[in-house]
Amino acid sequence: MPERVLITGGAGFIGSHLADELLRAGYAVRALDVLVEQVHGNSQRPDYLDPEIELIPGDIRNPEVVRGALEGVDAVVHLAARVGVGQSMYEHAEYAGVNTLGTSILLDALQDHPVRKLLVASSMSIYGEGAYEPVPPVERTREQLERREWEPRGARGEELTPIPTPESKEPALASVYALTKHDQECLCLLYGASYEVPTVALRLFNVYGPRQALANPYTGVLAIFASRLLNDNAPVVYEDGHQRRDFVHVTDAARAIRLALERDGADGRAVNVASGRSASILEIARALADVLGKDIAAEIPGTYRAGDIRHCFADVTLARELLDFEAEADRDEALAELAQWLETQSATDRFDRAAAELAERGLTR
């Protein structure tokens, strides 16, 4: 018999990509998945779902469904979660309830469904702000955003450089939902350590690549930049868009998990899941509209969003060292092949609605 793996939250975009890479390993999977309308629309079952994955509608906060999903499980990973920074900022019953007490009754459950392994998706967002160098920065001050100060600076003023942030780094929860994100990693990893399950939370950077939402309006900023542009819109991008990410494909992401589940380097700790490599926010925006066959520059108005950081980028030398993880994509490559996948959906453009759902609640400035 196979080894059958519970993935929560396994119809979504790394849920299905990371379902894919495990049927190809030999593993049986299993999703447990709420399908909420604001990523599948009315979808019963994603259309990219593969037909032997076994897929359970059901809401991670419900307790009696989770405990059916676990029967016969022999590992689960958990990717249910509410995500996006904005939104958390005035849904917060919602995100706490889906990430932290989802998180919470799934251990509960788990204490009567004992699993060989668990692993938890974590999130670059509970760094806050990377690492800098000479000295670490301070919060960025409202009045600072208000002056277009975009930059971090030290205690005493000092100008700093942004370096890749190794998992050392202190977190710093700037929204609701890196709080929440937090939660979830350190309810998983108490755990177990408290049950000797051998558990890894996995930090995800910007994960993008093919089945993102692109009606979704809080989703990973390259599916929102691109249902802009396949609108003839422009992508709008907070701040002067200098600001620094870590863009990690699905397909890297969904094998890193996959060998944390199968390699025991990593059991009781977090670890960066990322490329190594970072890029701007205008880099990225410029770089989707050339492979789209779009001549549409990013709009850049000059305003902040509450609860964004400024830069940062992985240090991913914990996972080369205990997973042997390296991502392969070409980030090239890996755009071509997203455009050619965007040419065949049908993108609806809801950025400006939820930019002024932010504004009215004075979360834009």
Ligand SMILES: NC(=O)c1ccc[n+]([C@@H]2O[C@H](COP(=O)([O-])OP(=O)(O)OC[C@H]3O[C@@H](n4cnc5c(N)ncnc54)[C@H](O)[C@@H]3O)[C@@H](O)[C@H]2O)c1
Contents of the next structure:
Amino acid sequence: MPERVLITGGAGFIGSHLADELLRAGYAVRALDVLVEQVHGNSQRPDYLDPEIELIPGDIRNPEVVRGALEGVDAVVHLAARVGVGQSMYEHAEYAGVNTLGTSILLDALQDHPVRKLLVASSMSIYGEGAYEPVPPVERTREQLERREWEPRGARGEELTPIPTPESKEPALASVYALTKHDQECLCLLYGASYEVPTVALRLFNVYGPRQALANPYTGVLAIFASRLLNDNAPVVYEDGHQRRDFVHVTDAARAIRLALERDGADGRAVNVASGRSASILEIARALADVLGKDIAAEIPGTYRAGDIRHCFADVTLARELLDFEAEADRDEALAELAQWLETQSATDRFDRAAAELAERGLTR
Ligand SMILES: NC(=O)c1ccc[n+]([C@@H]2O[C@H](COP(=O)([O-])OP(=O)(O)OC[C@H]3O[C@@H](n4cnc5c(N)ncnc54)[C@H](O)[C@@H]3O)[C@@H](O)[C@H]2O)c1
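Let's see the other form, the form predicted together with the named molecule, since the form predicted on its own is already up.
Below: every chain and molecule of the assembly, starting with the one above.
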């Protein structure tokens, strides 16, 4: 009998790629997913889902459904979550409900259905600002941002250089989303330690690749830029576009999750899952326009979003040492493949509406 893995949120972007990765490796896969409209439209089952995947439509907040989904399951990968950072700032109850309460309901149900392994998707967003030298940064003040001084400084005004962020960096929770991802991570690690269930929190950085919901204006920057460009609109870059992130391809992220399922080196810990390389947002906007064949430069209105960080890219030493994980995707090849997939999609550009919602609430300035 192959091992059966339950992926909560398994119909989503990362979940479906993880399901493919696990099926290829010989696992049986079950997905529990409520198919949030903002992500999936009216679809009852996304076309990209492999027919081998057993899909249980249902809400992670429903204890009956969760208990049913756990029947006969050997391991759980918990990915179900609401994922919009900006949206989380004005839909507190929804984000706390799905992400924090939903995780607690899963953990309650797991007490009656013990599994051999529990993995949870955490996020780079819990770090807030990434790591810097020679001293830690202080959070950028509103006055500083109003002066369009984007780089964070030390407590005595020191100039700083961003460096790869290790797991030992203290969390700094700057959004409701980040707070709930931190909750999910802590709840699962605490559960694992208390009930002796090997548990790993995977701190995913900016994951990109095909199947990322384009119609969802709150997801990753690449999906947002892509939907702008496909509609012949310029991607809108906040600040000056030189902020740096770590983009990890979804097939690499899926492989890292499988490795955490199969190896025990990271049990009980939180581990960064990233490419180990950084890119500026402007570089990414340019590279994406190139692969889409669009001669459209990014628009830089000089506005900023409350709570945004300046730089965060990963130190991947721990994933290398504990999981033998190394990102392999070549960025330009991966963007070209993304472009091919994008051409088959009709991307609704909802960016303007999402931006207007943030502006109305005073969250962009
Ligand atoms: N994409 C990234 O860059 C990134 C980065 C860091 C962390 N993560 C985390 O990875 C996980 C997967 O994210 P994704 O990018 O694939 O997003 P996604 O929106 O494509 O996937 C999330 C899935 O969860 C489902 N879901 C939402 N609420 C649910 C509920 N109440 N009950 C059951 N299912 C529900 C959605 O329908 C969706 O299919 C999330 O936990 C997210 O926080 C993603």
